[in-house]
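Encoded as structure tokens, the following chain is the form predicted on its own, with no partner shown.
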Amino acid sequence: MPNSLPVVAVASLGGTISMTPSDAAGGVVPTLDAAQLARSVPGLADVATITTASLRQLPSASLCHDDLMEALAWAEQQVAAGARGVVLTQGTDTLEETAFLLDLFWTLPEPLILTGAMRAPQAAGADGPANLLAAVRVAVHPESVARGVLVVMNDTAHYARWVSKGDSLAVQAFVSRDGGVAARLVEGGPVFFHARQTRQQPLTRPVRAWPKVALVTAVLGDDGELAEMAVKGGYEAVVIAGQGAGHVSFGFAQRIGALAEQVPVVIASRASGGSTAYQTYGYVGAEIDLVRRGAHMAGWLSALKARLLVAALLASGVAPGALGNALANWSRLTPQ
């Protein structure tokens, strides 16, 4: 009898979920590629007929926007030829960005699932098997088709525009707190929450080298210099992660208003969650004088998403001078 489970095409980035111990490192480090991580995981097999490829070995803060680009050209290649949907494993360190930015391009109705591991695989209660496995699933489950790109972790499934690492080391490390986790797997299928709503439009590939953007954190007593020697580096823009709803000191203020003759600045939050505001404060520093000075807000945005945004958003040609319209369609909760 011919096999009859969908295809899931997995493909391994490097990260904690592939790294096995290395006396000469002192510590773990990437080396199981994707086809050993599949045959790791009890009952693959019965859910999806995988296939695998390995594309990079890396630890995920070393992972470039480069990398990224050819992982997302790998997976339309696979959903091309047949596969129900594509799986990508890599760390955990920055899960919440590459998400982010691989859904800024993703154009497939076919869903991207990202996942990892906060143990290694020979630690007591590893979690990739179950975290591969559970990624499988949502892959080939017809509920997550159209809902772009997920990240799937301790049988939890996060939207990429929601996800977050909200723990450095604990298993349950990924929360959503805006907009809430996609879905849960109870009984070997994942549960959605929410009805899919409307994707905002897929950017255009890039056209250009990856521009500078100089991310920024605003904190005590800050006037903003850091964010000045920035631009005098050559960075095309500045994202500052802004104090409460998207506020900087006097001094920084007014050195925004300088910048922002020079380069795009996008104001986000450094909060943990919320949206910046738009028209509550009025003082210097807040975000009515801010805007006023030339600067843009990140809305619902997290810094680290803004600033990926207005890479890509650059990188795909868009002018420095349109970018503040093409950030304000990606800051609000729904495409308008």
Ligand code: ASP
Contents of the next structure:
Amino acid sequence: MPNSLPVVAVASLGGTISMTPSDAAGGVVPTLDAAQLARSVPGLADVATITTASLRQLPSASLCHDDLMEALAWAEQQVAAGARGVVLTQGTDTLEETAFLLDLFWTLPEPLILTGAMRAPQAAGADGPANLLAAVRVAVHPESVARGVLVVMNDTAHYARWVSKGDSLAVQAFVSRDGGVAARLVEGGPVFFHARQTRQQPLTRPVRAWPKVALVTAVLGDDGELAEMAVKGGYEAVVIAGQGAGHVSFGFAQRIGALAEQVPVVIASRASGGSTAYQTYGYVGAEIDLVRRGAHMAGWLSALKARLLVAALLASGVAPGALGNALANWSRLTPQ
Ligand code: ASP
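Having looked at the form predicted on its own, could you now put up the form predicted together with the named molecule?
Time for the whole complex; same chain goes first.
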């Protein structure tokens, strides 16, 4: 009888899901490839025909933009070759960033799913096999089509736009604080909670080298010196994780005025959820003042995601002067 299961392409990039103990290193390090991961999952072969590739074996902090663009091209090739969906396994430390970066460029309706593990394979209660199985189940499900890049962890699917790592070590590590989770897995399949949203037009592929975009957190007593040093050091844009709804001190605000004449300056919030304000606070260092000084507000984008979007827009050829408008399309959700 011919095998009628859908094909899902799985590629490994490293991370805890692939880590085994090393005496030399004194802890776990990435060693397993996608084929080994797939073989360790009971029941996977009943859900899909799995093809595998090992693209990287890295802790996720050491992944870079170019690694991800290569993974993106690989994923597109798998879909062109007939895959129903694609799963990338990687470290969870940067998962909220990599998912968002890939989502900015993913044009296809087929699901691109990212997953990982909080416990290494030899640990009691290792979650990698369950996460990979769940990721493949989401990848083959018709309801997952045209939702962009999803992160599947702990039987929950998150949109790239909203997901963040909310806990450093717990198995329930990921949250989608503002937009809410995309789906939960129930008895083997995803239950999506909302109809598909119209996705932003994906960005054109980079036409130049990735720019250096600084991310500076505004802290108590901060006068913005670090942001100024970043620009002096050659950073092409600065994202500031501001206090509260996107605020900085009087001294920092003055520096932002001078910096915004040289490079794009974007103000996000250092809080773990919520949008920046646009038209509420009128004091020096608050959003109305900072926008007057030439800064752009990041809206609902976290500082991490705003930094990636700014870099991706500049890399894809958007002129620094046009960045504010491009950013507003992604960041500002206003009452309907
Ligand atoms: N440090 C690991 C990494 O990001 C953590 C993980 O995979 O969960 O590669």
